[in-house]
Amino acid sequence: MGDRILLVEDDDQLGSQIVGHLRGAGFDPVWWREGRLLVSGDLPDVSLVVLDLMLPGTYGLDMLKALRTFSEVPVLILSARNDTLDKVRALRLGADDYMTKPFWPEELVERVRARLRRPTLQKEQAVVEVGPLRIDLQGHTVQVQGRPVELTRVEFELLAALARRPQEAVTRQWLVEHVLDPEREGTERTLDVHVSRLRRKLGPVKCVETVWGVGYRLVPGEDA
């Protein structure tokens, strides 16, 4: 069997159909029929989660929010709700993709394959290297081309958040909610100030890239 996929879906007919297509595509599906408020240690060893929103037990977005406190496993949302605000909220909470029901199971399989081809940081990785950047997530140290760089707490947490999803756009709102202190500095304008200071400290290597209308992402970068 290939990658192990966790499916969280309470509809028996749809769930059976998805499991069959995933298994037929070479994946190893695990099927939960209700939502669970996860803590570290509860999540099986899986490569990706396919998560319905309207679930018995725990609402899908609450499950996603809890999951993101300890894991960066890719999450693909399934929902009968086609409202843009629902999609935006799911993405801000850390979802990697969003599919609206009804859908073709073949498309779901291809989205799973596409997401698994993209680079992602596994939780156990302590050091991330992106271009000339070397980020020690446990030691809270950063080097650029072998040169140590001193960062504030917020600057490091900002860089670490981007490093956990290299070359993926992370929304400004997500960064505000998960990196900044909401009681003191929780605004997008303040976030932009921290990004500007971080860029100056990283020097001429342009690794923190602006994604206009979305947020920021970490790229290998080039010398200015």
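Only the largest set of C-alpha atoms that superpose within 1.5 Å between the two forms is called the rigid core. Please read all numbers here as calculations on a predicted model, not as lab measurements. Positions refer to the first chain, counted from 1. What changes on going to the form predicted in complex with the partner chain:
- In the core-superposed comparison between the two forms, the C-alpha atom of Gly15 has shifted by less than 2 angstroms.
- In the core-superposed comparison between the two forms, the C-alpha atom of Leu61 has shifted by less than 2 angstroms.
- Shown in the overlay between the two forms, fitted on the rigid core, is a CA shift at Val30 smaller than 2 Å.
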Given for the second form:
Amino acid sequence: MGDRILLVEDDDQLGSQIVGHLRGAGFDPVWWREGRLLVSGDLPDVSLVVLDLMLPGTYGLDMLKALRTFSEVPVLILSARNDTLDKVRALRLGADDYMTKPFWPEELVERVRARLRRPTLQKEQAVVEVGPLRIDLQGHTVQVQGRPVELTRVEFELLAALARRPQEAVTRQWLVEHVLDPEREGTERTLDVHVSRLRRKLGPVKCVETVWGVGYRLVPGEDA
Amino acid sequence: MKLRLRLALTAVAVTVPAVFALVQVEHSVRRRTTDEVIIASTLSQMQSGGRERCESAPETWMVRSRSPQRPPWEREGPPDGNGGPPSGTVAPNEPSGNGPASGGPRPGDEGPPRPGARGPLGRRLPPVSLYPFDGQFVSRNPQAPALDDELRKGVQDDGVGVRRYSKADGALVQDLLLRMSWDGGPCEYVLARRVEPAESPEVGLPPLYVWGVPTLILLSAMVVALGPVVQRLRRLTDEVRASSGSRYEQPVTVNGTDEIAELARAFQQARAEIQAQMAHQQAREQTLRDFLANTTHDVMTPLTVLQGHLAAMQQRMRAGEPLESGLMLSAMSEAHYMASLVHNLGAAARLEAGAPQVQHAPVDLNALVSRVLGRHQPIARPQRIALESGVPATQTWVMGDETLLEQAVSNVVLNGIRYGREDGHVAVVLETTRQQTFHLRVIDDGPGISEEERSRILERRFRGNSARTREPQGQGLGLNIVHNVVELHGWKMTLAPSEYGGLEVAFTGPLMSPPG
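Return the structure block for the form predicted in complex with the partner chain; the form predicted alone was the one displayed.
Expanding to the full complex; the earlier chain stays at the top.
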């Protein structure tokens, strides 16, 4: 079982749907059908809270306020209300995300995953491993399946820029501005040339993915 | 209370005290004049032989003037001297008119009476009796009345003691104690007493014609002056009633320069204001009705499609046939579209309500893009449309209304998905510049919008229009809201063909420093 997630939702159908989907996505959901004003120690050991706002017992935002006095656990707000004031208030009270009904279960699972993933991404790592790729950001070395690969300075900087945000698309404009030498030919065309050279050097592993309309992204890749 | 009655009552309330005060003044003037007449006539009588007669027989001296037919000061000639045996009547001369007479005789008193001099209101003077007193205020005449302290004190201080009182039968008694111009003797002081009977006009109110006539004239003048005023007021009332009865369409026509015309003009202004408000209200109601009708239509259509799909699925399940994924996908898409319509409904209502409904707060565009993508991913993926996004590594803060902004971006993305081709793409690219602006682009490789259509969308100021269609080239409520939201935030929006053959919708606006 994956992370434990606390769901606070009073609607039976929606609650059981969410529980089912979270369980299907590999999480371990705990379901409360009403709001409680929590004090330190009441909260079960969970990695994330999914909190509905309109609750019997106590209002969701009051619950969040009480929760934030003793815990930094990520909180995802669910609400039928799409009001800006509510959103701003919730975010000020320490909510991490806000979803308005109706939503697709897939979206909820994605948001939960993204929220749980974030803290590990924030710290700068010296070595990034993505699939068969191992990039030493400080030693400026790259290995594919344990085999070292020789890269030019621009090629390495390009790979490092993608490696700092694995799985995320980096725009071509950003790469041109931050990786290429602006004194020399710093255009997107040049960038594409560098990317194709880099891909060739990394061999059959398709790690550098083109993102349509956006730019490039580093993915675990598959062997061709 | 009616205006006329109120004014009449006010007139009476003002007139009665005024008449009363006038009567009081008249009484006091008359008394003073009478005093002066009595003083002057007594002094002159004593000097013209009265003293000698008095001093020769102080035990019996006393003068009682008979009630003259006319007041003495009205007579042309000298008074007829038919008094008691020792003397004649009081022979008063013309009053000196110089205020209270001093004790001593004055040369003017000796002069002949001036013709035309009249007493107050020309009434008769009642009889006056004279009694002698010596320096100790003792009279040798047993008939003389006793002197009280008021008279004594008055004569010692001013030379004349005056006292008035009413008898039980209502008669007014006037006593004047005078000091003569000589010292010593039994006639050093002389008391003049006059008794006014109760029925005398001096005691009661002045006659009716004195105060009644002016009061009557005043009242009738008031009623006459008030007539047209009341008439104008009635006309104004009628016109205002008629105007309010005709939903304020009938104007008020009372003209002039007085306060009533001013009131009429004020009502005209109020009427114009009410009419403007009513027109505004009607326009709003019409807008709301149109909006509701359009939205109902917009929601009903996908709902009908969804019902159709669900019914088809149920039929297939009953028949034991496998569910068709295309059918399912279409049903999902309709549900998704309905959700976005309802969100748009809320956004449009807030935009329609005006600026106070818009809440400006710091918004992280990275999170916003992520939420929008998350919402549409479940519907884009099964339609085999790749939904991608690229945002800066750090948060991108702008000032704005989070809900409206999210709705605007959401609408553009949903348009890209709904009208995109299979195996197509929609991408959201967020970039920042060194000039502290952001650049958010939504690009697709769908059919795009023609040049003419694009310029129309940008030039036109949309309001809940009825020309909404679900076609790609339609200007649905979605783009309408996007346009309004961008304008409300003071941002810039451009529509252009994307380099991939579809449409590129770009938003540009200022960044803000990260909130603390």
